[in-house]
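Encoded as structure tokens, the following chain is the form predicted on its own, with no partner shown.
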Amino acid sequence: MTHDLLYERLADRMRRQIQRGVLRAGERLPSLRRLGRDQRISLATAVEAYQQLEREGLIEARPRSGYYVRAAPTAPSRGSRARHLSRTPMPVRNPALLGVLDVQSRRDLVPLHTATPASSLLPTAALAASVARAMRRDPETALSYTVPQGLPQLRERIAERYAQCGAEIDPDEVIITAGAMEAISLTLRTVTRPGDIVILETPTYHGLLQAVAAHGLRVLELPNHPGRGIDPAQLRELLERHAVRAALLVPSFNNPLGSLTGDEAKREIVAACAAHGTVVIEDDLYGELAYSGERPPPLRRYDDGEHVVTCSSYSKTLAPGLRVGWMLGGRRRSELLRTKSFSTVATATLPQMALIDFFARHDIERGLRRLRRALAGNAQAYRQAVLDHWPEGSCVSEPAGGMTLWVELPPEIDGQALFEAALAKGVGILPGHLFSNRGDYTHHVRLGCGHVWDKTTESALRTVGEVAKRLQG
């Protein structure tokens, strides 16, 4: 291969990740001769890259430092501005939603296909003292119904560490669910009605759109743009064409890319929604995993309670089977416990009165500490894997939080084909028309990076590689 087809092959290679976020403004690049020990070139093959770029204004050399991305990335390259805000509500309409719950059952598989921390990184064995210390103190009070708000003592916690990031939380205003799907799903249900419209991301969790759906709610996409989030002038576009009932967000580390959006963002997003009278219903799932160990403020610092519903659970920091989850209600704190009462009458007494004992004898923050920089050190073994063992080409988003990767596979690789392929190997990925309303996203893959790093994901992830490889082929 000449040289000229070579230095122009890796400039458009690393051209495409910075269009598409994957190498993010301001961050360093490799060093000449790291890249070209890295790529196997001479020298002067990446110093041709490198200039090539550096003429197109994307990279920019700094004296005696190297060479730094200048370029903001773009929005993701298959949700593209004019695209999704140009659509009309529509009913979700993926009939592949249905079958996503199937593949999540199954425990023949390496899981790259959850979003869920390995039980390794998580405080099993403390908690599962706390549990049987719960039943031992007290077994007729963890065996009945309790108050459909939840215990007082779990609330004040919950409460205590919004404030710690700046929202000011009455523990009377939070309520406790079986997890954060039923605050989000009651929350919807308590303020929409079937026809009304509802903003998401694009992409988003395929949670939201099952939930959604449920409640026979139109939606409009507005796209989450990767390392920058949510684009408030675009949410302000969708509410001055549209009557928006709710927006149904995850600012901060969204599923599947991973991104966050700033807090200056997130001020305009509440504001602009309130003027517009419509109700946020904030996903907060992955606030507490931010692979730098600031915790992001969530929406509800910048609201007073009339306008922001803030839903979250213990599911992704300390045990995913507990089922203890959390609305922020705000000034519909009686309509969302009426709701509750409603549907379930109470959340489980046992679990509750478990993480009450947990909370006095642990440090959350600590345990937090080591789990995000394992995920932090996950993500970043995952990436480098797609980068070494996935087809030429394949783009890899680069989360600041959180624990999925948002794969962009080359054009002529069908997601839908992969995930089938990997199935058969043993592998589990999620195809990326899932987080889509109509199935968008065809040529992208969505894995899990909760899974401990060892041989067996490694393996397992080389294994998709080759078998995308031969798709490709």
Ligand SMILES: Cc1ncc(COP(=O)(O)O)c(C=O)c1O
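Numbering follows the first chain given and starts at 1. Rigid core (definition): largest C-alpha set, two forms, superposition within 1.5 Å. Everything numeric in this text was worked out from a predicted model, so none of it was measured. Compared with the form predicted together with this ligand:
With the core held fixed, residue 35 shows a CA shift of 2 Å or greater between the two forms. Superposition of the core reveals a Cα shift of 2 Å or more for residue 49 between the two forms. Core-superposed comparison between the two forms: the C-alpha position of residue 454 differs by less than 2 Å.
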Second form
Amino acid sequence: MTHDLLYERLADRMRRQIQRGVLRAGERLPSLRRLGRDQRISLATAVEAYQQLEREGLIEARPRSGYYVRAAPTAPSRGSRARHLSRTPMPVRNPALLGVLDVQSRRDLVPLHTATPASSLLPTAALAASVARAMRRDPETALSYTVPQGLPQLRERIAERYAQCGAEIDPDEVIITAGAMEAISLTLRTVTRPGDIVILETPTYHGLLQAVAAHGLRVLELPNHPGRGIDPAQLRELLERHAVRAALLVPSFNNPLGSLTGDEAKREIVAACAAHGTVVIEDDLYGELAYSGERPPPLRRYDDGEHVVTCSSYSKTLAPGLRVGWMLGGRRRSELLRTKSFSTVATATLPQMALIDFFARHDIERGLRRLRRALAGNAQAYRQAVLDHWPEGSCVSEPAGGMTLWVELPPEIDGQALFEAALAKGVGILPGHLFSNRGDYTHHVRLGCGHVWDKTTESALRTVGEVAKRLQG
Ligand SMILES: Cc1ncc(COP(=O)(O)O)c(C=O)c1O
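Switching from the form predicted on its own: structure of the form predicted together with this ligand?
Below is the whole assembly, all chains and molecules, this chain first.
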């Protein structure tokens, strides 16, 4: 532990010196031995400090010459994969995360950078009619504050849906929020304090990294495996080594991988966290979007409300702009409700009323079946286009659900460079380093596959493939 702190402190000091220009680009750094002697630290600590700065792209090792400050220290240059469990909890240190909003708000791109279903795959007209009806029927209520917890009929519907997949939920513990993101942030705010250690998957959704950064938490990375999701043995290893306050996990269709953690592994994850007093914050946003059609159980199915807070929303199944989500508070219900009411008073009333109207008139299961089929078809078509048109050696994930594909590029192609070149051609994709807290996955990109498969999408994927081949040179 002391050793970890020492190397971090040394790396911090040197990072600041590089950023302030005290150590200049191209400058040779002291040898490991000299550094060890000067700083009165072991050789192993000196090596760890240099390796940390190397991973951040700030310094480089030149064969038989030593370590040098890199000429362009801003580009993250970590290896392509996070192969190992992280040994030291680290604050989120990926400056690129701040830029992601600029790209996400662009409307002039072929939107392969978003993980949103095309509006033609969602019941847009029916929802518009429900919004109009709710407003017409009771404008006074629709425009008033509602209770912080949300409308009872909507909470009952959410609880019923969970009961169908084996999780017995009391409607009274459901709290309506502005999307899953608010539910997650409120839970983090309620159960953690700045400096606490949380476990996040790697790779994981950049929004979760931003939420964790905003709360000043330190992150341990837990690999999510393309074919099988989270490995409970790896989770246990982290829990045994560190005092982990919370684990923020996406076991049903990780974004970007689309992987699914199996039922038995889910049971083990809950048991391990319970044994260590670690709160599980489950992001169940994509749970309804299994390509097999079978809704996987949420982690909450294996818990009695003591250890798991499940968060989700209608953003990916009905309409992201309604901003209606929820959390299943379990025994933390009152605390979470207090945080919710102090932070946003209540979730907007009209969208909740519109959803109640919508559910009374429409069979959501039929719509979901259609959506799942369309997304599965899209994933297959997008995948094939990457295999056909992108440089040889590109590997693309085979998602089991959700709406994202993860592409590992040949090592000569940088994900950020491809992202920038694609933008210049009017195509949005996201660089892989956004999906890790320290800028891993420099040779990956993420594609959203919620946009309908048509000539525009096909041509966009072909264009990105051509650009990638050019970058490969
Ligand atoms: C894994 C994950 N969690 C949360 C969100 C945000 O969800 P919401 O729109 O419900 O806030 C996203 C959006 O893409 C996501 O991919």
